Every structure is written in C-alpha cells, then in structure tokens.
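Shown here is one chain on its own, the form predicted alone, set out as structure tokens.
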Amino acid sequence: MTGAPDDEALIRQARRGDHEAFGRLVERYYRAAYASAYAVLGNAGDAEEIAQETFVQVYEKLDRLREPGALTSWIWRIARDSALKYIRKNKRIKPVGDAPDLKLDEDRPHEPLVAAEDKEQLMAALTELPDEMREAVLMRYWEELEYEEMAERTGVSATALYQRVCRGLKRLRETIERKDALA
C-alpha cells in the first residue's frame, strides 16, 4: 500500500535525522501550532513567530515524545505554552483590531447576548478573562472545536472545558454589562 507515511513512521525517521520526514511533520501540524498560538496571542505576526519557534522546540525535544499518537496535542501544548511565555515576557495584550472573528453556535442560549455585542467590546472583555477561560472560549468559538477535541488537545476533561466556556461566557456578559452601565 502506498501513501503518506503515518506520524509514527515520520517521527522515527526524524529522530534518525531525516530532515525531509521532519519537514512533512511540520507541514501536517503547522496549522495546529499556528492556531494554538493565535488563540492565545490574537496577532497573526506573533502567532507565526511562535509557530516557527514551536517546531524548533519539537525538533529539539522529539526524543522525549513517548506517545506518537499524542503528537498533535503535544505540538499544540508547546505552542500554547510558548505563546503564554511570550505574553508574560513582552507584557503583550491581544490587540483588538487583529482579533479573530468568533463564530457562535446558534443552538446555545447565550448566543443573543454575545452576538449583539460590538467586536471591540467583546475582545476587550476577553482580555480580562483568566487564560484558561479565554483559551477555552476561543477554542470553542474561534477554532470551532468540539469539547472532546478540546480535551484531546489540552489534557483537560471535556466536562471541565465545558464549565470553563460557560463560566467564561458568563463573565464576558457581566464584564460587558458592567462597562455598558458605566458608559
């Protein structure tokens, strides 16, 4: 049977120094690294830089990967952790003008509360959420991941992620309502 080598084979080849095999891994998973960084940073240029840095770390640490089946989650976590370190180091806050468009689930009861809000106001409120809540909300509504996919990436249970999203949406609504009342 011919076709693309599976991740495990590419990992083995890359561990033996096959740069082409590692390049294929980068091609397959660059988008996941970029999306993870962007979900934290909200800035395309910074996310690009972090995604590239992620694969430098992946290359250097590839021998430490115990479960080849966990490659996607491992890359995603490296990108996320690198993005969070970048924010702490540079004291960067997600710029409102470069924020992702959130796609909201029409079957959710909170839809009218969030969809009616101005994007700038929403993104400003997002920056006030704790990292874990903001990350969960962005994975769910920007990346449009299901809770099980989110759990695979983060290693956090789907139930806990659902609670983070619900609490995050509630806090977003409260923050926006509070700021509207002050205006």
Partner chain sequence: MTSNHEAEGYDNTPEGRELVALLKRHAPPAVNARAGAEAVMKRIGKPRGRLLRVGTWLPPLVGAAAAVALAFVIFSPKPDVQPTTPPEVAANKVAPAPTQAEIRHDRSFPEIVALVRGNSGDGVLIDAGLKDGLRVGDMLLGSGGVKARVTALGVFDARVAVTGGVPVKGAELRTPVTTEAQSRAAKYADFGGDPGAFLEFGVLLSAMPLSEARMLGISDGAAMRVDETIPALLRDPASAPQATLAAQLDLRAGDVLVEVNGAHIGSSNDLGNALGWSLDPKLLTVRILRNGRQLDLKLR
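The term rigid core refers to the most C-alpha atoms you can superpose between the two forms while keeping them within 1.5 Å. Values in this document were obtained by computation on a predicted structure and should not be read as measured data. Numbering follows the first chain given and starts at 1. What changes on going to the form predicted together with the partner chain:
- The two forms, fitted on the rigid core, differ between these two forms by 2 Å or more at the CA of Gln163.
- The Cα position of Met139 differs by 2 Å or more between these two forms after fitting on the rigid core.
- A displacement of less than 2 angstroms separates the C-alpha positions of Gln52 between these two forms, with the rigid core held in common.
Moving on from the form predicted alone, please list the structure of the form predicted together with the partner chain.
So it's only the chain below, everything else dropped.
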C-alpha cells in the first residue's frame, strides 16, 4: 500500500471541485499516461503533451467514470487514443524520434542503427499487443511498479497481472520474430 488516499476518495473530492485532489490524481498517474503515449509516439516531448491532454480530458469526463477502480485503465486508454489521434492529425510518425543517446562509437559504428531498429521494432510490436497486456507489461517495466502496486491500482490480482506480463512478453517476442522473418 502506498498510504496515500485511495483513488475513490480523490475522485469523489475532485468531483466536488477539489482541485488539489485532482492534482494529486494527476501526479499519481502522470507517468502512466506518459508511458502509454510514449508507447505509441516514441517521442518524449510529444508524449508529455499527450499526457497533459489526457488529464484535461479526464477532468472534463470525470463524472462519467462509473467504476473508480477502472481509473488507471481508463487513463491508459485515453492516452493511447489521444496519441493515435495526434499521429493522424499531424500525419507523421516518429517512432525513433528520441534517440539522442545513440552516439556514434568509432569502434562500433553500426550500433546506433541497430539500436534504432530495435526501438522501432519494439514500438511496432507493442502497438499490436492487446490493451490489457500492453498496460501490464509497461506498468511493470516502464513504470517499474511491483506486482502488488499494479494490483492495487488495477484491482486485478497480482497473480493474474504476472500472467498477463508473461503472456505479453511472449507475444511481443513472437511479433518481433514474425516481423523479422517478413523483413
């Protein structure tokens, strides 16, 4: 347990107009929205823009959320949909937009290309995962949450989440290998 007021209480307060409560919800789930958008866009600047846009939408639609336990999935989905909309609107896809860390190494001149390819493949494979698997995999490895924390957020048991992560990883591997074979 985090010891923080639970989502349900914060949502209730936010609905009554408590902006501090809403701010705390945003702070708690900002990384989730950012990670979800990043998985689509592959670009930190755009992903942050989308993360912020996501919470503007959450704020506007908070009254429509019937099941507070579904908040995290709802945020993941809004962020993902917004990111996809952003791509359509801007008609550009930048799957390897952020690669400043890929510095040329004189002894290994091809590594940056390999790394960029890896990232492109990974991002493409992530988009093919079912929502619940992608959410579980990214919560575990991008948000670096423990299974208990993930369970607390989602209301799904830690065991079920572990199974989702393992299935997600396996599915990712299969997708990457399939794309490799076609290339």
